[in-house]
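Below sits a lone chain in structure tokens, taken as the form predicted alone.
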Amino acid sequence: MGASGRVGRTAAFCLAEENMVSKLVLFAREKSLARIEGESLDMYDAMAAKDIRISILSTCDIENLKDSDIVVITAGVPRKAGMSRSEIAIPNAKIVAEYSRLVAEYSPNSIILVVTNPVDVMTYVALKASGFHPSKVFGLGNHLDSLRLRNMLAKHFNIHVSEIHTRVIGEHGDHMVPLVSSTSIGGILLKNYALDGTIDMEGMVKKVINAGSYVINKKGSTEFGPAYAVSNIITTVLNDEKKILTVSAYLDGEIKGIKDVCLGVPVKLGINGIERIIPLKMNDNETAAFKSAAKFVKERTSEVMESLK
């Protein structure tokens, strides 16, 4: 949903290219129908080159969402240069709430993946508007932030990215929390690996926080990173891979007693969505930062939910 936007159409292309889905529905409002019809034709040509058979339907008719396995909501006001994710919260909440209610009506057994920013707040909106179980509604959260940090560490140490094991939790925004204390390289804790002291972890974290803004200032939007992160999550679910990914999930006391807020946390993902929220061991600084993120997101969420009333 929101397939006419940059992230939506690129995520759709990634899913088609992964050869993971037999049917892909590109949904947009009527005024954008011609655009997504063009996108589907372009995708068909690309899939022919890769010998991939897939059905791609472009539509503005909500009936075509019936019996979906997963619905990805990317619709919303795009973030522009100089804008924070919070600035677009209220207009996007109205869109996400409307779409989530429609998903619940037409695909009551589906899983909802929220990509619209600010994603932690929008995940909460989608959860409440749909009435789904919390295991069935989650957001892109810090999965992309975690990938960005992995990439930076891999470049710094000139090591294959698969050897970097790290995680960012909390808010997808200024209040994100990198779990430096448990970061490892090839199974060796970072504090034992980086003995020469050349790594500026604080500076690297600032780069992760500002990565989206940096790309937006350069090219006008982010699309490839978020799109492949979305495809990564959906592939994990459809393949029932039981991977632990950091998505925005509803907390009910599982981590540090924090309740009634959606935050980026590590979860075990499978065919039925979130199977388990993984408890975390954090140092004192990380714990304080995580609680601060929860407080911030909870306040923003309350403001947005009040506006929806």
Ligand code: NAP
Second form
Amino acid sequence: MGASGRVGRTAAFCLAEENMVSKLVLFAREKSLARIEGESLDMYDAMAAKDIRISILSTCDIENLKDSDIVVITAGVPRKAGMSRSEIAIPNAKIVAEYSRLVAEYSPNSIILVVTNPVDVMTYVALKASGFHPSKVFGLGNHLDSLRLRNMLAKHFNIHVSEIHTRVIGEHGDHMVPLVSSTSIGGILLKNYALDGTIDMEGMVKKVINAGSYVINKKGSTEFGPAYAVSNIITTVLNDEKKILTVSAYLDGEIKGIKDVCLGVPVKLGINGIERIIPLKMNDNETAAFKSAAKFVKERTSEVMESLK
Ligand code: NAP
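Can you swap the form predicted alone for the form predicted together with the named molecule?
What follows is the entire complex, opening with the chain shown before.
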């Protein structure tokens, strides 16, 4: 839902390219129907080149979303250069709430993946509006931030990205918390690896926090990063891979006793959605930053939920 937008259409393309989805439905408002019809025709050509057989339907009729396995919500106003994710919260909450109610009506057994920003607040909105179990509603945010940190470390050490294991949790925004204490390279903790002291971790963390804005200032939006991150999450779910990915999930005391808020945390993902929220050990600084992220997101969430009444 929101397939006429940049993140929506590119996420759809990445998924089609994975060759594991039999039917993809591009849903948009009526005014954008021609646009998504063009997108699906263009994607069919690309899939023919890749020998991929897939059915892609472009529609503005909600009936066509019936019995979906996973619904990705990217519909919403994106932030422009200089805007924070919080500034678009209230208008986007109305869209996400309306679409989540429709998903619950037409695909009551589906999983909802929320992408619309501010994603942690929007995940909470989708959860409450759909009435789904918390294992079935989660958001993309810190998985993308984790990929960004992974990239920066790989570049810094000139090492293949697959050797870098790192994770960013908390808010997908200024209150994100990079878990430096458990970052490892080739299985070796960063603190043991970077003994020469040449790494400016604080600077790198600042870069991760500003990475989205940096891209938006240059090209107007982020697109490939979020789209491939969406595809990672959906592939993990549909293949029942049981990978530990960081998604925005509803917390009920599993980590540091924090409750009734959606935040980026490591979870085990499988065919039923979130199978387990992974309890975490963090150092004192990380714990304090995580609690501060929870407080910030909880306050923003209350404001937004109030506006929806
Ligand atoms: P975009 O290109 O402007 O696309 C916005 C999409 O939302 C379009 O499909 C648009 O439909 C739809 N939309 C806008 N207003 C709507 C309304 N009132 N009702 C229904 N649909 C509406 O934006 P984008 O770059 O794809 O970004 C989409 C969202 O994802 C934004 O909120 C952005 O901040 C967020 N995002 C999140 C992450 C993350 O990591 N969580 C990363 C990147 C982006 P029309 O074509 O009909 O106008």
